[in-house]
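Just the one chain here, the form predicted alone, laid out as C-alpha cells.
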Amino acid sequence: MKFPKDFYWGAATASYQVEGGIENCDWAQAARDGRVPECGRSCDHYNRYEQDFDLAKQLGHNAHRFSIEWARIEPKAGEFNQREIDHYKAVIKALKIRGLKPYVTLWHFTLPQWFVDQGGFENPKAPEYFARYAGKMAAELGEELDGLTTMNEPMVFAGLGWLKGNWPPFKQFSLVTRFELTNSGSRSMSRPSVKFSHYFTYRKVVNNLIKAHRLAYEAIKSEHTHLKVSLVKHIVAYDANWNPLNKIWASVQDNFFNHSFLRRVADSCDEFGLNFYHYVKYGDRPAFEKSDMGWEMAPAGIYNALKTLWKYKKPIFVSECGLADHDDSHRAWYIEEQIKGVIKAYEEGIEVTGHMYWSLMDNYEWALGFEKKFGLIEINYQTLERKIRPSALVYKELIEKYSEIE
C-alpha cells in the first residue's frame, strides 16, 4: 500500500534533551543538586538546528516534531522573552524552507524554575499559568502552524515525579516498588522523599494537568481557531489471551494508565499524538528481546496502541516510537515492524496522519544521562560531530516505499 501525499514522515526531539544551555528549569537545578546527570550543552541543537534539519531532509523526512522550552520563553512569571520567541520562529522557518512540516509541542517535561518555586503542578493556579503561556505561543506562532500540542506524556510526568520518585520533584509513594533507573550502571541518583501522602499529591497533579490542557485548548483557540490542538499520550498497549481473568486485568490496566486521563481531555483535542514503547500481554506471553533500556522490543504492538487511541475517533499522528540500540543492530528491523503495525491500523480505517521516529539524534535521556542511544543520527559529544546510522537509511527507503509519488 501507499500512504497519501499528505502523510507526514519524520523524527522527533525535545528541547532540553538536545538544545543545550538551559539552566533555569527544574532538571538543571536537579543536576546542580546531584540528583540527575548534567545535560550541559547536550547536542548544541539550539545553535546547530539548520545543520540537523539538513540531515533530516537528506534522510527523506517531510516533517519534524520538536518542543519549545517554556523556561526560555517565560524566564520569570508573566515576562516573555521576545528574543527566544524569535528563535523558535526561526526554527519553524528553517523547517518550512526545507519542506519539513513543524509539529510543535509546547511543554515536554521541563518546568521553569519560577513555576517550580510556586509549587509547580501542585499549585491550584498552575493550569492558569500554563494556559497563559500556551495562549502567548499561539498568538506568536499560530499563523505559521497548522496545529499545536499542549503537553507530552502527562501521566508519565506525574508517575515518575510523584509515584516512583525518579524525576523532579522526586516524591515516591511509599507503596510503590521503585523502578531503579541507572546511570552508567549505578543506582539512581535521585534520593526521593518517600511518603504515603504522595499518592494524593499525585492525584492532585493529574487533575491539574487535565485542567491545564483544557484551559490551554481554550487559550489557543481564542488566538487562532484554525489551529488543531493535540495532546501527546504515551499508550501502553495491553492485550490478553482467551482467559477471562487476563482480559479483565488487561482492561483494568488499560483504563488506569490510558483511558482515565484520555476520557477527560478528549473533547478538548482535535487530534492525538501517540507515543508507543510498551506492549503488555497477559497469558500466552511471547518472549521478546530487550532493548538497551531493558524494554521488551515489540514494535508491532503499535497496532494495538493505535486501536486503543482510536476509541476517541480523532486523527492520530505517531509522535514518538523508537528504541535505544547502541550498536544499531535492531533499529532497522524495529522501524520496519512498527511501520507494518501502522499500515495494519491504517488499512482497518484508523485515521493515522503521520509517523515520527524517536529520536532524530542521540540525546540526554533524562535520569540516564547520555548513555542510551535512540538516534537515527549518532552524536559525538566531545566534537559534536553528526553521523548518520545505517538504520536511518533503511527508514528513508521505507518512507520512499510507502509514500505516494508527488
Second form
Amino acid sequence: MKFPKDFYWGAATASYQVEGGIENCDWAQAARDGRVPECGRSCDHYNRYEQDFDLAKQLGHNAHRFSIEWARIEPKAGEFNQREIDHYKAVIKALKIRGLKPYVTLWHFTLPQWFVDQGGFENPKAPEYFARYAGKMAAELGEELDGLTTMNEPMVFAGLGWLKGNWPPFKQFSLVTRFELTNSGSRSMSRPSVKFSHYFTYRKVVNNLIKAHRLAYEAIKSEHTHLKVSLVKHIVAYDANWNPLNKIWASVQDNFFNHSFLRRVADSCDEFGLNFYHYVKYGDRPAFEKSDMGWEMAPAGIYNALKTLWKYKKPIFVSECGLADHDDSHRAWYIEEQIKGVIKAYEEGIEVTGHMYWSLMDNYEWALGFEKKFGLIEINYQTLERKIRPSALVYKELIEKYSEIE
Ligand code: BGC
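Can you give me the structure for the form predicted together with beta-D-glucopyranose (BGC), which would complement the form predicted alone we have just seen?
Below is the entire complex, every chain and molecule, led by the chain shown above.
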C-alpha cells in the first residue's frame, strides 16, 4: 500500500500554544487573572519558525498545519495590523520554500480581547466580526494557498468554556460539576461561575459558531473561489458490540457530539479536518493503557472516526492526532497504529488526503500548562533548545514506507 504523491504528511501546531508573546487575547488575560497557567514566550516559535520548519523538513514532512493569531492581526475592532499579516505571509513562504504545504487555520481557541469585551461568541454580531476577519485573511493570503480552515474544534471550545467552565469565559453548567474532563485543568484555579442557565448560553454560542463558519465561508469564497474551505472537527469515535442497547447508546452520543454540529456546517465545507484523540466502545471493551493525559490509547480507532466523518462524503485531512508521552515510550507505536487505521479507511474508499501529527513540538497544553509532552520535537523551556525525539524518526520511516516515490 502506497499513498499517492499528493498525499500530505506532517504535523500541526497552533499560534497561542507555540508562538509566545501574545498578550491581547482572552487566554493571556485569564493567565493575568490567575485562572489558567501563564504561556509567556512558550516555544518562541514566532521568532524561530524557520528553524522549526527546517526540522520538519528534515523529518520527511511535506506539509504543516498552523494557525493565525486573530488578536495579532486585528488588535482593535476593524483595524488590521499589516506588519503581523506580513509575518504570516513570511511563515507561508518559509514553508513553501522548504516544500511543505501550508494548512492554515484562522482561529484556534484564543480570541482578541476587544471581541471578548463585546461578549465574544455570545454576541449576535460575533459571526459578522469573524467573517470580516476571515475575508481579510482570504484576500491577503489567498493567492498563496489552496485552502483555508475557518475554525478548530468549535464544540470543544464551547463545551469547555460554557458547560465545563475551566476555559475562558469560565461558565459552568451546574449539572456538569459531577463530570471531569481530563484536559481541562483544575477547578480551584479556574474558579468558574456555576449556573443552570449557562446551558442556554452554550446553545447560543454553538449557534453563533455555526453562523460564523457559514459567513466566513461566503467571505472567503467571495475573495477567492479557488480556496477550499474547511472546518476542523474533533470526532469522538463511538463504537459498540453486538448488544442493541449499546448500539443505540453509541449512536445517541455520536449524534450529540459529532453529527448535531456537522450536519449544520457540511454544506459550507469543501473538505473536513479531523482531530482524533478518543475511541469509545460500549460492551466488550478492550483494556487500553492510558496516556499522560489520562486518555485511553486506542490509535486504530481513527478508522472509526474517519468513517464517522465520511458520512458527509467530503475529502478529509487528519488535522490532528497524537499522544502526550513524556518519555517517548509509546509514541512510535501509536503513530504506526494510527497510520494503519488511516490506510484501512483509505482502502475502503474514504478520501483521506493528509495526516498531521499533533504536535510538531511540545507546547502550552491550555489549562494544563507546559507539563504534557505531545511533541515530535522536545523543547527545553529554559534554553529553548529543540531536540528530535526518536519517535519522530520512526514517523519519518513510515512516511517513506507509505509514500509513492516521485
Ligand atoms: C486541540 C489542541 C490540543 C490537543 C491536545 C486538540 O483538542 O486542537 O489545541 O493541544 O487537542 O489536547
